[in-house]
Amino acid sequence: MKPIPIVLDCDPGHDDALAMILAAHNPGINLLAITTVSGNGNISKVTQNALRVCALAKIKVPVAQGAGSALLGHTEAATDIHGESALDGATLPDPIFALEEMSGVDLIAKTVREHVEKVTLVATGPLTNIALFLKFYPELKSRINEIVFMGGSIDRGNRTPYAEFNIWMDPEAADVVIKSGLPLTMCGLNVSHQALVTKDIFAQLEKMQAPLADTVIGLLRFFASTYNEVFEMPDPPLHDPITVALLIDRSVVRTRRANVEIELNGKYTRGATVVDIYNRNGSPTNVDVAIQLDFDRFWSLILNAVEAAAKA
């Protein structure tokens, strides 16, 4: 099977960093470009993090800085989880190449327009750049194969009781994407909380005895400490790489077709994903919603990618 061409739109972020490594170092993916969006940290921090992860993991693709705030201007960093740098826990190398001069949205458009095949957009941060791309470049919509995003939940949230952070940061953008009519796959908290970084996973990373693996361990141990402090989860969930893993091997994630709507106005529920699993409203289904993760297959992909990056 030919590698799947993707653009990765991210806000690194500990779990975004592993999504980058998986996308760059698995032969099932053709990583064409990386774009950044304000989310886990402000736009300048997450963009620098993206460049530093590229240097760490020998990733050589164009990187462009995207939206610095939500469509309505909101911005808020997840410092309680990702630290002041948005990627605390280890020292990362300095960037080895410069940003593209064009914006992240324009890089998405350029990549989609010029690539010979349809492109899959993978979003692991707020959906601002993806929504802007759809609004500014409607003529390229037919060049999109699928949009896979980490966000939302069929259960409860992590930024508010009912809203997951990425959707909560820019629910208007998420609403644009949900209503785009394109093939969509949503990887929410309900499935990412099955992708836990356990003691055994740390042990397997330690066995690699590689500087890159040691850096990943440092990042994930910081992530574990904040998740335990904030959410009482000693084994942190590795949310973002699920979006890439399911493209490599669809059996990694079991999905269910459902109608999904974004709550834009609720006093206590703004940013919630309303997932009609049992079709109680009778509305047309519009999203493949991730339900169950194959833990062993998922972690096999992640560990193999880290090892490949360490040897690159």
The other form holds:
Amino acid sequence: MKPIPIVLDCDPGHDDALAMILAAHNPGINLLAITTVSGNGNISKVTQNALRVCALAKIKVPVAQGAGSALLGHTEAATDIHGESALDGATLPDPIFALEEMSGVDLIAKTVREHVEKVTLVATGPLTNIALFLKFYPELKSRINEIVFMGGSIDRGNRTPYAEFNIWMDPEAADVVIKSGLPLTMCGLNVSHQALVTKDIFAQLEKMQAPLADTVIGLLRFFASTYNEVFEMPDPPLHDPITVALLIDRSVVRTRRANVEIELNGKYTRGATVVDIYNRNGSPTNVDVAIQLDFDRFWSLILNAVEAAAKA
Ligand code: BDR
Ligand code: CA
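Having seen the form predicted alone, could you give me the form predicted together with beta-D-ribofuranose (BDR)?
Once more the chain from above appears, this time first in line as the rest of the complex follows.
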């Protein structure tokens, strides 16, 4: 099968870093570019992190810095989960190449315009860049194959009782994406909380006995400690790489077609994804919602990618 051309829009972030490694080190994906968005840390921190992960995992694609705040100006950082640097837990190498001079949104547009095939957009942070791209470059919409994003939940949230972090950060951007009419797959907390980094996964990473695997272990141990502190989850959920994994192998997740709306106004529920699983409202379906993860398939893709990156 021909590799799937993607642009990865991310806010690294521990799980974003693993999404980058999977996208770059699986032959089923043709990673064309990486763009960053303010989320887990401020935009300069997450952009530096993206460049450092590229250096660590020998990823050589154009990287551009995207939006520094949400469409309505909101910023915050997930230091409680990802630490001060947004990627605490290991020392990463210095960047080995420079950022593109154009903005993240312009790099998405350039990549989509110039690539011969339609491009898939994978978003593992707030949806600000994707919404701006759709607004500023409507003529390129037909060049998008689909959008796969990590965000939302069919259950409860993690940033507020009902809002997941990526959607909470920029609900208006999520609303633009949800209403785009493009093929959409949503990987929310309900599925990412099945992608746990268990003791056995740590053991398999240790068995690799490779410096890159040790760095990944350091990052994931930090992630495990904050998840345990904040959410009482000793095995942390590796949210973001599910988006890439499902493109490589659709059987990694089972999805269900549903109507999804973004709550923009709720006094307590702003940023919630309202997923009408049983179509009680009778509204047209607009999203393939990931429901069930195949744990073994998912982890075998991740572990193989880490091993490949370690040997690169
Ligand atoms: C999402 O928020 C971030 O903390 C993670 O990187 C992931 O994209 C999970 O809610
Ligand atoms: Ca993320």
